[in-house]
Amino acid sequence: MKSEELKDILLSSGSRVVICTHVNPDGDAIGSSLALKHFLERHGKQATVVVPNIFPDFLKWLPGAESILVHTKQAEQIKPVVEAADLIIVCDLNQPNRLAGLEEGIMASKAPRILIDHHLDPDTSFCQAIVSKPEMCAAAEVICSLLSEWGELDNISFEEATCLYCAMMCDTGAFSFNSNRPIIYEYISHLLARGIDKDLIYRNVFWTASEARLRLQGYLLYVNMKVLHERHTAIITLTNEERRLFKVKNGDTEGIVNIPLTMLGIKLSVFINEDTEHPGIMKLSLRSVGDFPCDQMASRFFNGGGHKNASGGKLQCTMQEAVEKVRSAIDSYAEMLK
């Protein structure tokens, strides 16, 4: 679909719309769908964001984010709210399943459905309006490139800007991968001719950090964190006993995954976290240096996906089992680890 149809299908498809992503959202996600939000408002719409579970405490000084619908907590506020919806925009997935108990409403829904991500392999069939950029490094990147291509860039609000900044940033670990692209930082530019405080955002995701945090990360990292030399490869899990132990807050376990990759010789780094809503569900989130297709590891071994340097996958075990899983995993990739 070429860019300028799709703005007029934003602009034009009634006055109430809802954006929705995917599970367990992250920066990305939370920031890109605000963006999406006070872009709309400032249009004149009705935007409501929904997300189907809670995200984390150190994004919720993002402008918006208190008027967020959590499914988790919210189910029957939502459900009038997308059934009233003339427009229905997916963020930052590429499958109906990532909705998770947002789907059977999405997908229920009889208003369009717009998708903007930028994962590998989106599934087409679910949204009648597709904009699917994988080489870009979020879904924020994908709503900049639209921004420009409308002529709109330099008229976002101090808020939009923000959004955009802080999904772009948390999506590439500060510009520290998959960020290589001189586009992104002509965005940037922009983004911070609106006045924002890149240093502030930075400091709100990155250097806010709880007591519990801080003791969390000591543990995981002296007792938890298993270093496998001969794969160059570093293993880190937690359980929800462990979580109760320490008070874990949501959020107080984001970015630990990319702690090991700091080491040296370390190219690859898998973070092990129980399920907090799902105990007996394990979830995998896996980083890497260079070459390493994290992707393909996800998808062939821990039913998830993602991208080449920063993937994820669950799987339905105990933690010593997953443990296991991911050790065979590894070992299958025992050439590209040595």
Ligand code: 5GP
Second form
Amino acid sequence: MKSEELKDILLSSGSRVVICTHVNPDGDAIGSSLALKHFLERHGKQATVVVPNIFPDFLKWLPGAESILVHTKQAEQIKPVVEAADLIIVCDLNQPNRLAGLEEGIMASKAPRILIDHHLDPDTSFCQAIVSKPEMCAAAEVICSLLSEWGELDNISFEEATCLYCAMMCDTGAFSFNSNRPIIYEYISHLLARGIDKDLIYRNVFWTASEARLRLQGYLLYVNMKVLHERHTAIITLTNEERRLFKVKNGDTEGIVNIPLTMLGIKLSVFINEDTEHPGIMKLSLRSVGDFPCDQMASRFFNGGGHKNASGGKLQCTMQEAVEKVRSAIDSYAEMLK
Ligand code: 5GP
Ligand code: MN
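Switch from the form predicted alone to the form predicted together with the named molecule and give that structure.
Entire complex below, previous chain first.
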């Protein structure tokens, strides 16, 4: 679809727009969705962001975050909003099942759905219009590229610019991976010209750890991390029992999976985290450096997917069984992890 046609759909459809994003929303999911909300509201629309479940506290300062409706808490409020939607934007996901509890309502709606995403292999059957750019670092970059094509990048508000910057910063680990394309920084120069404080955005996201989070980090690295030296891989586990012990809140575990990659020689890091809402389900996060295909490992072994250097999945089993499955998945990639 031509970007001008997309702009027409966005701005000429009825006035009520619903923006939805993936389960366990991260900085890109929340930042991109809120940027779209502010953009549409500036153009006279009524836009509501709905998310499947709660999002981390370190994103709550984002302009508009207080208006987000959370399905696990506000299902009754979300239902009529989705039913009344004239247009639905699906942001930062490639398969409808990533909408979790929101999937049913979103898929039942008669409103046209637009996908704005950067994941590999999008399911192209669940939206009428698709903007899928897997080469881009974040859904927010996809939005920047659209704004740029529309000649709108210099007209956006401070709030839109802040949300877009925060989203790209989060999906690239503060521009430390998947962020070598020069155009990213061209977009950022436009965002800075809108007055954003990128240093403050960084501190708001990365320097707001609780005492519990820092102590948990120490414990996970000192006690729970297993380093498979021959495979250049580290595995970290966290059970709900340990969560209780350390008074861990949602969000306290964000980014833990990246830490082993700072160790010399490590190519793959796997974090196995028991689901707080569904005990007995083990959520996996995979991160790699270089060519190791995390998305492939997640889809072959862990019922998941994602990107080459960052993916996730889940297993229904005990923690010990999950560790064994992860070890055998790692063994089957022995050649790549030499
Ligand atoms: P995280 O480790 O932060 O939960 O997820 C990392 C990346 O993997 C994200 O881009 C996310 O979209 C993707 N991902 C995480 N869990 C799943 C999953 O269960 N299925 C799929 N397809 N992708 C996932
Ligand atoms: Mn993303």
